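The chain that follows stands alone, in the form predicted on its own, written as structure tokens.
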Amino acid sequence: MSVVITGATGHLGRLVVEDLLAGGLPADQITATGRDTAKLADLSAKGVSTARADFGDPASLKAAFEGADTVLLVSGSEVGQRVDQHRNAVEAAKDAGVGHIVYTSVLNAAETTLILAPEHKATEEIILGSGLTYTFLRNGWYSENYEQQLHQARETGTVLTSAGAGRVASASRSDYAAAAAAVLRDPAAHANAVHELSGDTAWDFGELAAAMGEALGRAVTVTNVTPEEHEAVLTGVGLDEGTARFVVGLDTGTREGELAATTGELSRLIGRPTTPLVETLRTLV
């Protein structure tokens, strides 16, 4: 068997290959890739191969996964330019002979109306359409993406949000991680399946204050905010107007329920409960 892995030189892709190779998958059957190739070079001390793959690159991309059995798209980070360079990784992957493709998508990607889930639904769409075996990672929301907000906190003493009451079903880097070296293994046990990972235990934004406080040692409270006063704070400390309106439809989005699910699919899949929320945001202080 031959994996190969992109965004490597990522936390989510970089955190994949340490869970297989700590769980025993050869290191001459992973090959880890990344637009620089240079900051694989740990992993390749390792016994990892690595190979030099860009989104924006199809010829790389195909050379790249050359002889894979199963490659793992984690999608980029490049917000409205996904689509395009997905459909370039499929293409090649179909190109290259690869025989499944497992990829990183977002809870509920067919159905829910959150603000980002748009360019997963259509990459979905276009790995359905290429008649390759797949399996359909729809992560929920990380726990990390709060890193910002926790030093704003330890700065201010709140937590800005006009998610209102929503709730948030987060889970570390580390438990997707684990959830898709858990997938890479035995690829064939979940050939053309949906699985739609969330953390345990869902929270609402006073919990994660509450958290939030644990983790730094002082008092942290909410300041709710209705969506164009929170935009307008955020153009005021400097945010574009697009980035602001992205944050704030995030939190639209949880105030709507979109990231409050709990499936219990990601513990049964990495075989153990999912990190608590105060445990990630101590690692991020």
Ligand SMILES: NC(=O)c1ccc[n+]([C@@H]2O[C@H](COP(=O)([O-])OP(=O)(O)OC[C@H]3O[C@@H](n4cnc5c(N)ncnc54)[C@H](OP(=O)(O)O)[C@@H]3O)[C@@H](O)[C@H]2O)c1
Given for the second form:
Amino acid sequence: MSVVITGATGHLGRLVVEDLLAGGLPADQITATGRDTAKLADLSAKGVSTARADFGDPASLKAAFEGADTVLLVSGSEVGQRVDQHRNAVEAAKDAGVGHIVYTSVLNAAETTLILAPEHKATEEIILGSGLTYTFLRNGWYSENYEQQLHQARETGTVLTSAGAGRVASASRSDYAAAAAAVLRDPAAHANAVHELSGDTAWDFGELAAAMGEALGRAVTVTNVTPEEHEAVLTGVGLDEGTARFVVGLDTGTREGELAATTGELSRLIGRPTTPLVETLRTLV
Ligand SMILES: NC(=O)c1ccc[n+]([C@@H]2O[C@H](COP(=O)([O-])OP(=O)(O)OC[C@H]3O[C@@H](n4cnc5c(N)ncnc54)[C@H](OP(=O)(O)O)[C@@H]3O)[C@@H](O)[C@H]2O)c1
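Okay, that's the form predicted on its own, but what's the structure of the form predicted in complex with the named molecule?
The next block holds the full complex; its first chain is the one shown before.
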């Protein structure tokens, strides 16, 4: 069995490689890829193969994927460019004779109104059109996404949101990585499967503030604002309009319940409960 992982220079991809190694998959069956292989030197020292794979460079993708049974395509981080980038990766996988592609998508990708979803939905369609065997890991929110707000809460004692009473079933990156590793260890068991992955518990922003308070050892409250007020605050502190609108858009999706589903699939896949929010926040203090 040989597995190639894209985005191994990033948080999630690295955790997947580490989980595979910890689970006993021989290092020489794993290829960790990224744009800058120098960032993978420690994995290389453990016997993991490394290769440069740039979503903008189809030849690098094909060379990195050659001989692999399974590719984990970790969605890229350059929002707005990802459909073309992911298409390059899927075509390269097909050209390289890869049997199975595993893609990190977004919760309820086909129907969600979440602002980030269209690129994931388009990627899933490209994969379906490729004829490759696939697994979609439709990841919900990372608890780590609130790191910046945690640091702001330490300074200000409050969390600013326009998500209202919206709930978020977040889990830690390592939970999602463990799920990806579980699929990569036994891809045939997940052939053409769609996994809707999220945390076991959906919390609201009052509970987020309480968890931050616990992690920080200080009182934290919520400041609820309208989307218009939220955007004005964000541009007021220097965010450009596009970024501010994007952040507010994420809160709109949250308010509308797009991140609230507790499917139980993540804990079933990893064979343990997902990591409680407060536990992840404590690691970020
Ligand atoms: N579910 C969630 O809550 C959530 C939150 C944030 C992001 N995400 C998605 O999940 C992915 C993984 O999360 P993460 O925390 O690991 O993100 P991350 O730490 O930012 O890692 C992103 C990875 O994508 C790679 N990448 C970006 N552009 C690339 C390109 N043009 N060619 C090749 N590789 C490229 C990066 O490589 P370099 O080291 O070369 O930059 C990096 O390895 C993100 O990329 C994003 O799509 C999900």
